[in-house]
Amino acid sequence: MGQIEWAMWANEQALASGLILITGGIVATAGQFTQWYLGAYSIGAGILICLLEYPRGKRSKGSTMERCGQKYLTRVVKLFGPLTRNYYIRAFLHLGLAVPAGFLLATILGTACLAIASGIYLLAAIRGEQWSPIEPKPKERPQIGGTIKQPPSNPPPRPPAEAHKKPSEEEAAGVPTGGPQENPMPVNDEVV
């Protein structure tokens, strides 16, 4: 049985928790909660998390589906090098970003989700996983004429392969094997 790639699950969880933090922060700020500044913090932290987590990492085995527009954010995430590639750093960054938002009721769900994502990232780091970008594959152009050795000589529908056999001895001697045949019984054409 294959080994689970935990970073893929942590990425989805962290992206969802970033969106939940943004939503909770908007509710807290627009509703003018007593600690509305924690709501504003949650909006900023949620945006930072979404920008960091939007580019998916390449899976070690198999193929990875790239998110729409991911290639632009991948360049930005690659610029930070080991700060974004190492899952230990991501785990503690997410845990640190989650703590202040935990003191406000509107953002506590985002905090819990982000803490779970942090735990999953820590598990991925312990198992030796590391973020690597999805590189676009160079498009291979098929060589014209390289795949077709010789075009077919007769148009479709083509007869089956048995029809291409060498003529038998009877055909070579001129004895017809196919076509119209003579009826050995006399046929009377009487209409009653």
The other form holds:
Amino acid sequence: MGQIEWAMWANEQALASGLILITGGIVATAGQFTQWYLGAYSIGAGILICLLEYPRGKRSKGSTMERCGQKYLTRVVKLFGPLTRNYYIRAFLHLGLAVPAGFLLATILGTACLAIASGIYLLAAIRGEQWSPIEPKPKERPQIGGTIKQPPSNPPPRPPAEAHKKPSEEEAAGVPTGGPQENPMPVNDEVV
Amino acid sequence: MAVSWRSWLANEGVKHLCLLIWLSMNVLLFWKTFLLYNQGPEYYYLHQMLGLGLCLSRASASVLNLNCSLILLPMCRTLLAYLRGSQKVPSRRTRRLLDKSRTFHITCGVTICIFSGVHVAAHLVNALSFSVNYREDFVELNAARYREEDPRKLLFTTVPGLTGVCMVLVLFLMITASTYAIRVSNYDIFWYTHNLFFVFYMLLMLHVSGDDWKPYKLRRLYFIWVCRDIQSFRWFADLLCVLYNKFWQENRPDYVNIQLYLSQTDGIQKIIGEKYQALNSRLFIGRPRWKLLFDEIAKCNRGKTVGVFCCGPNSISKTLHKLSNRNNSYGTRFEYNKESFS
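Having seen the form predicted on its own, could you give me the form predicted in complex with the partner chain?
Complete assembly follows, chain above in first position.
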């Protein structure tokens, strides 16, 4: 269990919870449930959560799969500095956002899911994880001739001295020839 | 690059055919169930109360039923390995199809996700409709217990509601841990949460049985009472008369079918009193002819389940028990229950 990065799972959960909140909110406002304004709140909270959670954080080891088009949101999320880097803050933010939606039937499941995500973020924070943005890699310009520094100092490798022996002596000795490959059967390059 | 049809058929054909069959089964199930609840006469009142929510929730439930049954099969690795290696599956085509088992598992999983969403949304609307449309006339049909009952209470205090909420949470944990990114980076999370499928199935069993909360949907009560002498009926007579009048008032005179038997008597006797007229016309001399009674009840309730409740001596109990197990040509099932106070 020591190597598990909980934040990544919490991130998936929070994103899914955001979508559940948006869906529940739409059902509530469209169905004109009583207290439908809580449904409108859910839609807003859901959108905020989705925007915050869309850019995936960088893994501590290995490469991280980016979500499609996440670099634009990464720039925005990075701007908030420690507010978005710290998972304790995220945990309590999600918990706080979840509470009002718990009063409406249509969004109560969204609350439950977001609460679970908040719990996992808390676990991640306790284990010292934090969000780091995935920076785009600077493109390396290929420099023509940049690797050629000096001409080689050694001649190319030559076959060993045994290659100069007569072939009959080699066959008696059972030593494989160091010369070019000799095929037992003639090989044709057939192009159909 | 032009596609070679022979290669395409060999590589993709059977797989697409199976997918088409699976898709047709889902569409057919959804459509049939939707129509049943939309137009079926036995669901008329329920449909009036709930509308589209009823049809959507039940149709999605039947699709969920199918996919939850299928989803475990592609993961029976021992079975698949056996099929692959055996003489029973000689063709390369079938073996290649078995290679696609994980993809099929994921397809069923995604379907379960989508239709769970539909099912939950429809039932949430139903809960609200039950609460708002509560009427005294249709108490048995309504899951709510009184008007404007808070639908959140319905969600958390009924067996289907509570198991449903727990299943959504289990599904949420399983799905968020099954994304490609998580599987690739933290396989442990995926593996441990996916083992929650066992909990999911246990909850599912409870979820569907919760609908049998009232096990016998009461359509008619046959009340058969056997006594030795006439005086024994007196202490129950008033209550029976009250019940009889009540159902007459509600225009359901045949809701309770009362039959009183006087087992040991020399001649015709009556319960004294003008107000017991209704009971006197339902008084029979001699013992009940159980076999004929069971036949009549079976004929009037074809294909249904009838609860038999016996409170009495062993001789009657044995007879009723035997008759409950007997076969009848109407497809009616008799479930026997016994209680005794002596």
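Treat the numbers as computed from the prediction; the structure is a model and nothing was measured. Heads up, when I say rigid core I mean the largest set of C-alphas that superpose within 1.5 Å between the two forms. Residue numbers count along the first chain shown, from 1.
Participant: After a core superposition, would you say N154 shifts its C-alpha by at least 2 Å between these two forms?
Facilitator: Indeed, N154 is displaced by 2 Å or more.
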